[in-house]
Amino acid sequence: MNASELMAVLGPRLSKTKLIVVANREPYIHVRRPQAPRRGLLSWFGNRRKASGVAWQRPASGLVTALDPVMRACGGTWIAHGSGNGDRDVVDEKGRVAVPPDKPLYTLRRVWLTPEEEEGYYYGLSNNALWPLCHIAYARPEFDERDWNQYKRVNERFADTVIDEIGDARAIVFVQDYHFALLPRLVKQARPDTIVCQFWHIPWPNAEAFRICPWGEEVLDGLLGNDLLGFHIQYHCNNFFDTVDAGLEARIDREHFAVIRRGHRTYVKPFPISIDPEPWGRLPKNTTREADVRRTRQRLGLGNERLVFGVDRLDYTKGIPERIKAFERMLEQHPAWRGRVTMLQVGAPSREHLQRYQSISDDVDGAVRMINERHGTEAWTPVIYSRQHHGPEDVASLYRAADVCVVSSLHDGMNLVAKEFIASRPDLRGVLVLSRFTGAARDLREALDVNPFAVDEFACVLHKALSMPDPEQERRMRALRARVEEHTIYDWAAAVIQAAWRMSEAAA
């Protein structure tokens, strides 16, 4: 499904119903006095334009990558935290601004948070407690009553903004992720006529793991304010059912995939998210794929070396140190690759305010320095590391130049990097190495499966990927591309929104 087909499916409904998306991350950030972009392929040249002394940029966010095309197609309002230092300069008295800035198609409404609210709600409860609680990456969650109080306060503020935005209209509210577990119940209590659905973009833990959350009952009760709650895969849905069964007075209707609490029915279903593949397969103007790859490799300073590529946020769940360690082990086990293969790792800084994110950044720096000192020569650098955000056009060029793309998450809800790489390779070349602990691995079965915790196995898989004959690459990539093209972000949005409508009407 493409954008036009999505509108054909949802258009009749949305002509009479307001679509409101709620997410912590805004799709466009406005900043004052931007620095001129540095030159070169490994500089950041993401979307940015100047207007009245203010520039705009798109943040490094899988959620934004996924949802912005849907909002462009459907219109409506995206409610988010206004985090840019120029955000207030471009909005009206209600915090609204039309986006995308260069071609407005929908409305962004910003909510302003104090430093104390952001510290407690975002860095504290959301990312120091819920994020590690839901990811099996062996990082201990940190629970603080002050963070919980700020989380509640911010959820209430966003709920008030949603209710104000609905006004007297009929609306469907589409809540995103773990930052707003309490918001659905608040909105539904104020506006029972509103359809409320939520997509939880990260894994859901098993019931035993969730038990340690001091406010688990309140989190579950908030989520059960939804008419529909979506996860990436059925396994996470099953974990949620088990968690509710163990922690709340509620009835589980497993036959119809629903939870009934206080007379309200919440359907819980899997909706594997995807991407819009079309932009990733698009070449820069006035160039060919061969010319783009040649230019990219020249800018990287590569000769005839093979290229292993990884691009991630600097997050401890992404398995970047494990990836570098496996690459070094491969060089040790298969010394013929020395001088013949280079790894490029792009790491976008993330949540640097938190100690554990500072630690992962230091770990990656150290791992890169160590492998290059041990194995590098005057003519060859084993690992090139770029610690900055890169725009989509930059990343697409790197995907096209890569012989192998590695996604080695220790635990991930889906992971859209895997799908972006596939969409960027209409030449049917390149090998995807994919962690079995990602949601994407459930569907992308022609990728080379890997356990990122098992360094020797990981090294063997990298060797296999680099050694794969062209006919096998083509067979695997053809099947992978068929899956990505058959199920796009527009199919995902249509499935979620149509299901929410049907289920809400059935329960009425």
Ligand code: G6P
Given for the second form:
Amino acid sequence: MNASELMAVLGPRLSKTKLIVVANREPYIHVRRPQAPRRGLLSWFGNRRKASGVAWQRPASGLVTALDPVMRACGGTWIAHGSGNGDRDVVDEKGRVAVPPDKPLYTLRRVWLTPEEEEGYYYGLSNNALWPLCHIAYARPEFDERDWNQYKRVNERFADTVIDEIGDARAIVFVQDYHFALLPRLVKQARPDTIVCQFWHIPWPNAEAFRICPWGEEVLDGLLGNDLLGFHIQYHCNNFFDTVDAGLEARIDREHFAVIRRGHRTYVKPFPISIDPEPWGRLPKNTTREADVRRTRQRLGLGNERLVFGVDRLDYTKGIPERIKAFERMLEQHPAWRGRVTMLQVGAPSREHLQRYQSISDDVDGAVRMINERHGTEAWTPVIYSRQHHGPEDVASLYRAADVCVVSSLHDGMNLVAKEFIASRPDLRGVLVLSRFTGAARDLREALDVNPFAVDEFACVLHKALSMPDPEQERRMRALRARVEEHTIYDWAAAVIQAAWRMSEAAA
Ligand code: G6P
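Show the other one: the form predicted in complex with ligand G6P, since we just had the form predicted on its own.
Let us now look at the entire complex, which starts with that chain.
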């Protein structure tokens, strides 16, 4: 399904129902004094300057990549934390601004948070407690009562904003992610006539792991204010049912995939998220694929080396040090690759305020330095590392130039990099190495499966990827592309929103 097909499906009902999306991260950030685009190896094409001196940027966020095209197609309002230092300069008195800034199609309504609220709700409870709790990537969650209180407060503030935004309208509120576990119950209580659904973009852990959360009952109760709760895969839904079963007074109707609590029914279903493949398949104007790849390779200073590519937020769940270690192991086990293959790792700084994120950034710096010191020569650098955010056009050029793309998350709800790489390769070349601990691995079976924790196995898979003959690359890529094309982000949005409609009607 494409954007216009989505509108054809949802349009008639959306003309009578207001679509309100709630997500912590805003799709467009306004900044007063932007960094000038960097010159040299790679530049950030996503950074645009407006005449007023306020520029806008797109954040590095899988959620934004997924939802912005849906909002462009459907219209409506996206409520988010206004986090840019130029955000207040461009909004009306209610915090609203039309976006995309260069071609307005929907409304962004910003909620202002105090530094204490941001610290407790976003850094503390969301990213230092719920994020590690749900990912189980061997990082211990930190639970602090002060963070929990800010989390509750910010959920209330966002709920008030949603209720104000609904006004007298009939609305469907589509909540995103782990930042807002309490909001659905608050909105549903205030406006029972509103359809409330939520998509949880990260994994849901098993009941045993979730038990350590001191506010588990409140989190579950908040989520059960939804009419529909979506996860990427059935496995996470099953974990959720088990968690409710273990921790709450509620009836589970497994036959209909629902939980009934205090007379309210919440359906719990898998909706694997995807991307809009179309822009990824498009070449920049006035160039050919070959010329574009040549230019990218020149920018990287590559000769005849093969290119192994990875692009991630700098997050400890993404398995970046593991990837570099496996690459090094491969060079040791297959010395013939020395001087003949280069790894490019792009790491977008993320949540830098948190100690754990500073450490992962230091770990990656250290791992790159070590491998280059140990194996590099005057003529060859084994790993090129770009520690900055790159816009989608730039990343697309890198996908096109890559021989192998590596996604080695230790645990990931879905992972959209895998799908973007596939969508960027209509030439049917390139090999995807994909961690079996991503939601994407359930669908993308023709990728080379890897366990990122097993360094020797990982090294073998990298060698296999680099040695794969063209016909096999073609066969695998053709099958992968068919999957990404047959289930796009528009199919995802249509499925969630239609299911929410259907289920709230059935419950009425
Ligand atoms: C994950 C989360 C998203 C989030 C993204 C970026 O994909 O599921 O909700 O937007 O990471 O993280 P950030 O904290 O920068 O928004």
